[in-house]
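What follows is one chain in structure tokens, specifically the form predicted on its own.
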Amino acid sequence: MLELTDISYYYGEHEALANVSMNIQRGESVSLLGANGCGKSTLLRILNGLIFPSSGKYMFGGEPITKKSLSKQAFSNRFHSRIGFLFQNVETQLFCTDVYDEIAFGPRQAGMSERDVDIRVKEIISLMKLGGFEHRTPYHLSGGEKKKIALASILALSPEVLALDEPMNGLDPKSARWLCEFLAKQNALGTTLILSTHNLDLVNEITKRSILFSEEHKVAADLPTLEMLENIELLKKVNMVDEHYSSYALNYLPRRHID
């Protein structure tokens, strides 16, 4: 569904991604792991068409995603309805005066009638247990509530792919647990998940595959998530964990059965 070939990206003279290639199939659940500054957020922005590679090729559903292709309004609308992006700082994507309008914004932009918009908003409010929030101002909500509203506004367009940048950041344990279980359910229903995270406690519960980035902004490994988490030396090599992680992994990671 998503195919990247030799993707590189530069911020000025600073290299953020170096010849990254990967394929992500429909319905997969994939985590992007690595130390701060390794290029995970940059990659997510490329996947969502917010920035474009300095070199290399990005294909989504067999179609090239470029500045030229996204300049065509019909193509851009279709692409952005198929892939939803949750920013690390969700306040950057909340701008309406109340929660109802925030969730309704995407369907309205897609040209849905007000009747269908209302039906869709109510469906999402029910799905995410947001009853009573409809006329509250997003600005005044807690961090966890803002993240929930931002996610609801994305889901209002029924995207095939959810891309999330550090979705557990700023959440209390209860909210993080809710989000973990919600994302797992969405994936079970067929939504493709791609998320960057430092939360190794939960990543194995959400994703089945992990792609690890080195501090040189390259793909260091692409493995089943549990196998990645068990590879302590590899995680240390890319500065993802320290020596204390070894005892955590030994005591808390589920063990794989060896026939």
Second form
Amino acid sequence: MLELTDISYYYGEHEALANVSMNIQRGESVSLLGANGCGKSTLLRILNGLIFPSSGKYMFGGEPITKKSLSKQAFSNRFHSRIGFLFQNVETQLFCTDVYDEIAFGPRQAGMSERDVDIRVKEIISLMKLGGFEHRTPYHLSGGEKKKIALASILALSPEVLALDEPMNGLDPKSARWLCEFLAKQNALGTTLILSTHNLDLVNEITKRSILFSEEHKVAADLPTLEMLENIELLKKVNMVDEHYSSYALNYLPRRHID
Amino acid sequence: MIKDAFIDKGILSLFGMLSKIRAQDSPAIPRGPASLNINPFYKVAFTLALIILIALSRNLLFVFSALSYLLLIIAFLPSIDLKRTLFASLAMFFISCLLLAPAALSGNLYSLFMIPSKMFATVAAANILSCTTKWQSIIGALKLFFIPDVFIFILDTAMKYIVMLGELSLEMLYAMKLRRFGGGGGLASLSGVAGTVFLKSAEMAEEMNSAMLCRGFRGVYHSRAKLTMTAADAAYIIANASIFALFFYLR
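With the form predicted on its own in hand, show me what the form predicted together with the partner chain looks like.
Now the complete complex, all chains and molecules, led by this one.
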């Protein structure tokens, strides 16, 4: 469904991605792992058509995603309704007067009638257990609530692919657990998940495949998630974990796997 | 020491402003009966009309009637809003009295009664609206005055950025206070805070644009507002209509 071939990206003269290639199938759940600044967020922005690679090719559903193709309104609308993006900083993602309008923004932009928008918003509010928040101002809510609302506003367009940049950031353990289960459920229902994260404790529960980025902004490994987490030498090599993680992972991960 | 006091004052004023804005959205804070389910559109429209009529009126009886009506509403406000409204209105009343004192000494007592009363009523009306209506609701009600959607969006976004950048500035001021040990460079640090806020606002604006694009933004922002009529709305309209009728009757 998503095909990237030899993608490179430069911020001025600074290289953010170097010859990255990957293929993500429909319904897959993939985590992008790597140390800070390795290019995960840049890759997610490319996948969402917010920036365009300096070189290489990106295909979504068999169609090339370029500046030219996204300049066509109809194509751009179709593309953005198929892929949803949860930003790392959700505060900037919430821009409407109240939660209802925030969730309704996407369906209204897609040209749905006000009656259908209302049905859709109520469905999402019930799905995300956001009853009572409809008329609250989004940016006055807590971090976990903001994240839920940002996710609800994306799900209102029923995207086939969900791209999430550090979704567990700033969440308390209970909210992180809820999000983890929610994402796993969405994936089981057929939504393709692509998430960048540092949270190695929960990544195994959400995704089955992991792509590890090196500090040289290249793909260092593409393995099943559990196998990746057990390969401590590899994680150490890309500077993602230290010796403290080794003891934790060796004791904890295999046991949880057996459970 | 003086510079530290300046930082403290900055922290306090930012904290106060953010608390006020946040309190407006808090469901836990009880509001007065004046805010009971009255459509913001009616509140904005009638407040504006009342202010215009008070400004136009040359009849002391009408101004005093409007003043009595506003004082009646003020009496039902929660104590914190009551104090705030009365303080602002009385401050303007006394300032205008002071300015008009020379005229009064020259024998123009009419102006001394009329202008400060008008000032009191105008400031009170604006404060009642501000105390009993959320900023977002006031901005949303503008839609019914045929204000363009893009203008409403700009106002909405401005409110959001005041809160978010206010919080950022507050955190930076706290950090500055904690790291200062009486040395100099306070002014340079403050200009650093301003610069950082500016850069952050540009970054946030860019991210918001990206978020809008990701959710299929087609270049047109639609804001929606409903004009409903409840028993509280009807009572409010009747009360205001009576005041307006009095204006024309006394002319």
